[in-house]
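One chain comes next, on its own, written as structure tokens: the form predicted on its own.
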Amino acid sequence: MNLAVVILAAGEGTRMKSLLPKVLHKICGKPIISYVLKTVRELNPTKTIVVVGHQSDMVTKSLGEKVEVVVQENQLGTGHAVLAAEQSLNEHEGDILVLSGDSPLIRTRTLLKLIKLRGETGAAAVLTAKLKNPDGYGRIIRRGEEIIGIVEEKDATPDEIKIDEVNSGTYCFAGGELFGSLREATNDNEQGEYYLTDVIGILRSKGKKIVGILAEDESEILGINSRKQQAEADKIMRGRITDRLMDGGVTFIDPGLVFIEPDVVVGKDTIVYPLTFLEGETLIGEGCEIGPSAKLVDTTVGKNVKIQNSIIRESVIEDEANLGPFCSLRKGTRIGRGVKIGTFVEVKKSEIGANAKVPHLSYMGDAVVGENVNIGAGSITCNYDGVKKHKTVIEDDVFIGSDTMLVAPLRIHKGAMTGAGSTIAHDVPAGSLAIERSKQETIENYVKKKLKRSDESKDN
């Protein structure tokens, strides 16, 4: 298929009330235009052109290297925007697909049907939809199966306003038909702009046939021009993601209360509980229980892992680990098979060996913890001296007593123990017990004497 694609992404999006270009606002964690680009790539076009305008440098940086960018210096309408791509397509002889950079919900199969219809029946094909509330959309004027015109809402007559079939802003034109007609368009309208829709009337005046195809799902044509539309698109996209995962064997206790980005992979027989956020390139294995109230970002999780009420970023969690509630795993952490990370535990840039336990109220930073280690409550690695971070190494089978301060750099050798309440600043040999405590001082009858002095003070 000799296909060129033109994506219109020059608009300012004033209704978004934002300094950020409209197409760079996100749904499900990714820029709006990234969804359009992904769909276009699945068509395998010979050329993809993105027309930018408002804050063009910012938009261009987000596009990657596989597209050609042209700039619409002055935003004078959709027709004017497409004309900006003319020079780049002057040797193109195949179809030209034009779509909006702010319509992330359109599907590849819908575009393929549109392209096929154009090839079979006419000079151009238009993607349309029937809406219960068509406000804001251009109306489709038909005569039988043919489209004889598209009227922008602001230019429509009262009778035309009542039409419920609307223009999606997505078109497929036969090569050689588009740019000649665009040069004949005028800006004699309410907005003073050059409309791409005028090409339909121009082609009709030359005896060309224009056809339309209704989108299977009206949500596909949703363009994002406001924060409300952004929220609506985000909800629809999340529904598509959870539907796809449920079809693959994932259970959601309440699909409407989970927030999953499109690149996340979840294995079958995993249960995802409400108020869970799965973001970035997170990969979750089979048979896990995730949530409630868990957030995983760019994290790899093995099989049969349980995670609840926890935040985990850029970490690896091996099979059968049990995390939470209320733990935090930061970038660079690796949790071994069968590890228990408990309540109010933070782990940063550390490796926790198989079957080790960090049950509660502890901090492990820049540490290597061996297998079968037990970290008592309230223990921390003192890894930062104010200038540099230092490593703590805890070898296999070590028992760390509660409230132990491990002052790095430090190595606790295999099978050693530390006494509760100790500050350990020197390496501990294998099999040894390390205790560091100040001498306890007991003052007898202190409380009774203190109360007596208090009563005397009140009498005075």
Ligand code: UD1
Given for the second form:
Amino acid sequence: MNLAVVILAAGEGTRMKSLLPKVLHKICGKPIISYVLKTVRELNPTKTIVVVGHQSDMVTKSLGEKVEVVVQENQLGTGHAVLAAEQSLNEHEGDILVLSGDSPLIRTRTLLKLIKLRGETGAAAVLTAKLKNPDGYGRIIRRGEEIIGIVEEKDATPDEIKIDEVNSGTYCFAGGELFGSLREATNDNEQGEYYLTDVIGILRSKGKKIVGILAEDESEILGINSRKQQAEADKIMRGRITDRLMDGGVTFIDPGLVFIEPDVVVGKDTIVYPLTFLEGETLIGEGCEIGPSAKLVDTTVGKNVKIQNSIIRESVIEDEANLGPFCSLRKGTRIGRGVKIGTFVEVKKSEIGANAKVPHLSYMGDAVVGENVNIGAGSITCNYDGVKKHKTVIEDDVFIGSDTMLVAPLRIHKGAMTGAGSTIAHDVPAGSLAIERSKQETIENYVKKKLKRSDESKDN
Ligand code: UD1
Ligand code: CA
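Complement to the form predicted on its own: the form predicted in complex with this ligand:
The next block holds the full complex; its first chain is the one shown before.
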């Protein structure tokens, strides 16, 4: 298939009321235009051209290297935008597929159908949809199976406004047919723009045949022009992601209450509870229980892991670990097999060895914790001296008493113990107990005497 693709992305997106160009706004964590590019890549086109204009540098940066970028200096309409790609396409003889950068929900299989239809019928094929509420879209004027024109809502007669079949903004043209007709389009319309949609009427007036197909489901053609449509598209995309995961054997207590980005992988028999956010390149194994209220970003999780009410970023969690509720694992953390990280525990850039436990109110930063270590409640690594971060190494089978301050750099050798409440600033040899505690003073009958004194003072 000798296919060229033109993606229109030069507009400002005035209706978004934003400093950010419209196509860079995100749905499910990724720029709107990235979805269009991904779908187009699956078609394997010989050429992909993106037309940029408004904040062109910023948009161009987001596109990657595999596309050709042309600049439409002034945004005079969608027809004018396609003309900006003419020079890049003057040697191209195959079909030209034109898409809007603001319509991220179109599927590859729909595009393939559109291209096939074009090849079998006429000069152009238009992707359309029937909408209960066609507000804002161009209306499709038909005569039988042929499309004879597209009229923009602002230019439509009262009768045309009632038409419920709309233009998706996605078209396939036979290579030789597009640019000649496009140059004949004028800006004699309500918006004073050069409309790409006018090409349909122009081709028709030349006796060419134009056909249309309805998108599989109407949501596919949603164009994002406003924040409301952005939220709508986000929800639809989210639904597609959870549908795909459920097909793969994942359970959601309520698929409408989880927020999963498109590149996330979740293994079968994993249960995802509500208010869970799985983002970036997160990968979750089989048989896990994730949430409620978990947020995982760029994190790899093994099998049979439980994570409740916690935030985890750029970390690796091995099989059978049990995390939370309320722990925060920060960048560069590795949690070993069977580890327990409990309530109000923060771990940063640390390794926690297999079957170790950090059950309550602790901070482990820049630490290497061995296997079967127990970190008593309230213990922390004092890893920062105000200038530099230092490392704490706790070897296998160590028992850290509650409320131990581990002043780094520090090494607690295998099987050692620390006494509760100790500040440990010197390495502890294997098998020994380190305890740092001032002598306890106990004053007998103190409370009774104190009460008596206060009674006397009341009498005075
Ligand atoms: C367009 C169609 C309308 C269709 C709708 C579907 C026209 C005239 N109208 O309307 O029939 O129902 O899409 O979503 O084509 N752009 C440029 N340069 C410009 C103007 C726009 O690159 O000078 C780009 C925009 O960045 C956007 C796309 O073209 O990605 C569509 O433009 P937009 O203004 O959103 O068109 P609609 O009013 O939605
Ligand atoms: Ca639009």
